[in-house]
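Next up is one chain by itself, shown in structure tokens, the form predicted alone.
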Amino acid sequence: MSFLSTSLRRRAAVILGVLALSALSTACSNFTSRQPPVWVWFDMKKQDKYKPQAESPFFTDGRASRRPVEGVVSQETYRPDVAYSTGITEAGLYVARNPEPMTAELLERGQQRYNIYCAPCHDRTGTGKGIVPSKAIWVPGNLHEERIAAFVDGEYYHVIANGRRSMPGYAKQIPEKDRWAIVAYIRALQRAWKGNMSDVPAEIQAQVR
């Protein structure tokens, strides 16, 4: 008798669990209810925040939304120079001539950038046949190309930039100052392609040769 009470109570016990279980589901569940749910634990769907355009007894105007600090720009959007950032005047041509000057330290740098974010693709001297090409079904421009060569310093921005066609853009990973600096480099080695003995300075021609 004993044991078929203890049995019983065993048997109620999981039938109990199952109820409570199916009760607790149910009540955090994302089906439709009338029913209001019952919040056993709040996880991430019920949280002390202001949705946008929502009251606030908090602030005096009643607003949870707040306006932005005056006189506040926008970091993305921010261009005291559009010329510079871009790469195009405000006539909507491509700059003609690359407003960083001429030094050998920024030569130096975009040779350093040129050989990371470049030379993959077109290689180390530019003829678009790098490493990335030889296994992909596409072809990198040749920067000595007479077409590409007579791009203007812009255009050679604005590519770097935004990409195109095949090419992605890297404006998120090159700074403005380091893509200019990519196209003084571009520039150094199609002079170099066509360069030749008179162009050496004569204290290391013999070097060269």
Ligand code: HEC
Contents of the next structure:
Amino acid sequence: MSFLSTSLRRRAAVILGVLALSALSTACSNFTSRQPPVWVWFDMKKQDKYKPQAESPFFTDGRASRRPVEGVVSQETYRPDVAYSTGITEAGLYVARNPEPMTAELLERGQQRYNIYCAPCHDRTGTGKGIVPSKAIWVPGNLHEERIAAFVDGEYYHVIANGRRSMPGYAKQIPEKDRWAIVAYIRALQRAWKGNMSDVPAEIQAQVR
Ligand code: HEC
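Same protein, different state: after the form predicted alone, show the form predicted in complex with ligand HEC.
Starting with the chain above, the whole complex follows.
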């Protein structure tokens, strides 16, 4: 009996000790205090580093931030092929033809991206009667309209990247290759729009009505 109660007492003491310790440790971080926190282990809270624009006695000019070595070009912004990445040639003309090789994968990618980024306004066929203009007074162009269908490929690319008049640009959402994929798919939509019975294989013409 007495043995049992000592072990119980001991257990109670341990539990109390743990509770007190955890209360102490939370007290360090959960209450506002002007005192610096008690750090038993620094982990990564405290480390040798320079913050932006800080001073440093290590360099003769006293600055911790260093300039890039002269002639450095950042990989992210390096665009060796201006025509590819802007849709405009160095002569200032819209790129006449899509520089991406026309493949089934490119068209599929273009279809998928078009349906995500363009169809909400221009609808999946390109007539401009998407869900957005059905709810708002906003008239997206009809991609089959003669004036727009006559654009060269680079002009579509440019509109996708920069927008035009009331249409916002999509450069942030759509990377360069995907823009060209969408351009390719717009051509497919336009070709389909002009399709007639002679485009349908003879053996299934009877089913198309
Ligand atoms: C938020 C709605 C919206 C989305 C999304 C949108 N457009 Fe447009 N688009 C418009 C509107 C509105 C116009 C008409 C702009 C004007 O004439 O003021 C337009 C016009 C155009 C034109 C014709 C420009 C001209 O000179 O008349 C093209 C080409 C075009 N969009 C392509 C696209 C493509 C490709 C996408 C997908 C990457 C896309 N748009 C996504 C709203 C949208």
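Residue numbers count along the first chain shown, from 1. By rigid core we mean the largest C-alpha set that fits within 1.5 Å across both forms. Nothing here was measured: the structure is a model prediction, and the numbers come from that model.
Once both forms are fitted on their core, a CA shift of 2 Å or more is seen for residue 77 between the two forms. Relative to the superposed core, residue 200 undergoes a Cα shift of 2 Å or more between the two forms. Core-superposed comparison between the two forms: the CA of residue 191 stays below a 2 Å shift.
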